[in-house]
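Below sits a lone chain in structure tokens, taken as the form predicted on its own.
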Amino acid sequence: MAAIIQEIIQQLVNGISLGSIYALIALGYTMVYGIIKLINFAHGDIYMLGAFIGFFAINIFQMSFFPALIVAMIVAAFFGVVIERLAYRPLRHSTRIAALITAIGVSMLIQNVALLVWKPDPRSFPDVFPFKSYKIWGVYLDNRQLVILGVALFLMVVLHYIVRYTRMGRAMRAVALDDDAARLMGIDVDRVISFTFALGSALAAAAGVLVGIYYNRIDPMMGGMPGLKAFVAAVLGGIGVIPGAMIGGLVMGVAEVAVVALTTSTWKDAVAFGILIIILLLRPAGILGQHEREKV
């Protein structure tokens, strides 16, 4: 019995490590949707760019992990702002389907440019942390998992502080509630939206670097499936709700690890879309979302 409990706890720890990465990506989806009601399908590719930026920062510029992480977040934030200004801002007042198709187009553009520049062959991420394993109450934790959990938790706390206690965070909440009223109150809505894209892109880049150290493998197409899973996590938690994205990411990670432990790894991607179907049938607003009626 004790061995079974230890195994369950072990899988739970592994799932939380993976889920914290999904949560970081899902936060970008949910913040952008909360502000301008756009599903930014290029977000998964920003996660991929972050992984490559961290890779080159460590390999070429000989940076240690944390400086490389910061550089990846800054550069990805810049790309997020550029994408918002060039691709999404001109369509701000267009139909939602036009913005959605544009988001898919931006995603394909980033993927194909990355394939052209970096080639499709996978690359081994630098081994920035020599592997060490610790046994705590019969559960094994390695130093990479501890770094992932620590960085993800720190970034989520920083995000919570920014959104709840800073002037820009109050502006973000005001724009999410009513952008026209916020503009009348003197809030620079365009600046707030650009900041939201920058913040979400920085979190996605951090997730990309963390995946690099965890799986020791990156490639230009790596953003597709994790991006979709993070989107499912955002829907699961309640799209547009920041705490919901965190909860959804953790649930997705635990569910994926549980499926792999109980069946085979071939089902790990199917579980995400199974969860999406169930949540849309039973609670379309998500765990923390609230159903809103729209007048037509």
Contents of the next structure:
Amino acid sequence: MAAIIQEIIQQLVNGISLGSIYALIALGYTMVYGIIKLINFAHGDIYMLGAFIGFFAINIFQMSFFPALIVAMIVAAFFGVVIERLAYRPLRHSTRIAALITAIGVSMLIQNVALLVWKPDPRSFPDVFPFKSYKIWGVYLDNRQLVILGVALFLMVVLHYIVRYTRMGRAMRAVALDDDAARLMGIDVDRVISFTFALGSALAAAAGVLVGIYYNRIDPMMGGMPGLKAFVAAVLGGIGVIPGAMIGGLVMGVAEVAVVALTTSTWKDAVAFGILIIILLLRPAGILGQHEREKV
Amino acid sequence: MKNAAVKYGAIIGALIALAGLVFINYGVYSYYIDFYLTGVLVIVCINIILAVSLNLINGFTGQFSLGHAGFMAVGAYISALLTIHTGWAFPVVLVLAGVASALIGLLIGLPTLRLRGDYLAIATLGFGEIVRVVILNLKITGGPRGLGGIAPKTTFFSAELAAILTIIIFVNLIRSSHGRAFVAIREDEIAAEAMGIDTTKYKVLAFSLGAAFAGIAGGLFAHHQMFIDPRSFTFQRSIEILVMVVFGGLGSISGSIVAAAALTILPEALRGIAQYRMIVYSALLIILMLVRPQGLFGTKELTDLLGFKAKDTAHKEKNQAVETTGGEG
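Other form of same protein, the form predicted in complex with the partner chain, not the form predicted on its own:
Entire complex below, previous chain first.
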């Protein structure tokens, strides 16, 4: 009995580490969707870019982990703003599907440029934290998991502070609620949208670097599946709701680890989408979302 | 006046299409077009079926599906397994593949079509991925190793015939009262319901019909490639089909045909610069969306464009004004 409980706790720990990475990516999806109602398909690729920038910062510029993380976040934020400016802003007033197709195009463009420049072979991420494992009450916890949990938690607290207590955060919430009214109140909506992309991209880049140290390998196509799963996490938590993305990410991580533990790992991708379809049918607004009534 | 112009355009359009068909068939059967190019033409036909059938769901009915590759996969595997294990005639196998995909479409459509817009898109995306993972894990499908040894029953003639039949069926469907019901749902679902259209029925109908033809296209694809594996039916494939539909214009069948042909041949033509071709492809896609978000033809057909005469411009402008105000959202 005790062994089973230990095993469950062990899987929970693993699931929460993975889930906090999904949560970081999901936050970017949910913030962008909350503000301009666009599924930013290129977000998973920003996460890939973040991982590569971190890789180069550590390998070529000999940075240690935390400066590399910050550099990756800043550069990715810049990319996010540029993408929004060039590809999404001109389409702000056209149909949703046109914007969505553009986002898919941007995603394909980033992936293929990365494939050309960085080659498709996976690279091994530098070993910044020599593996150390701790055993607490029979549950193994390694130092990388602790770094991931620590960084993810810290970033989420910072994000919460920005959104709740700063002027820009208040402007973000206002634009999400009603962009026309926000504009009439004198809020520079374009700047708020740029800021949102910067924030979301920085979080995705952080997730990319964390995945790098967790799995030790990165490649140009790594953004696809985690991107989709993080998006599912955002929908699961209630898209547009920031705490929802965090909860959704954690649930996804734990569910995935549980499925891998119980069945074979080839089923894990199906489970993410199975959860998605069930949640969409039972509670389309997500765990924390508010149901909106369709008006004529 | 307008009717005469449209009829005129339809005749010109039909003549151009006929001339093109005769030209291509002459090329294929007199071996001016080599084996490789004929293979590309078969893929063009398959992609035309996929694009036209997805256009019914996304373009005419306004329901955003991202799972077309899933239906294609169902058709491809069912037909391949039937051919391998029963040896039934190819048309029978194709029809059964279509029926199976339609049933799956019905099964998926009934619950998910309650969802709207982006949510439906994500649900169908999830469905497509689930189909892929199920195929990956089943024994009978060969799992990740794929399914080989499928008899090469797809000829240029059968692909061409299937594409032409698909186009004729969809054009007639769109022009019928059912077709107007689809368009009414796209324009305003609530208003359509108020006018007495059974919106659920029509949405599910569009979904299963689109799925059926995607299944047939999948069957043709399987018997053309002679080998299928789950990697042929990823999310990327759904996106490729969607791009064809949007590129040609949501709600334009001739747009889908032109786009399917162009976007199949373009990557082949870019093969010389193979390492850049996906970059060029995605950059073109972004630029097209920025410059012409409604796609090449918008909701117009080639025949409309050919049929317009100088006297008709006033009418056309009025129509466009209505379209732009009604097309938001």
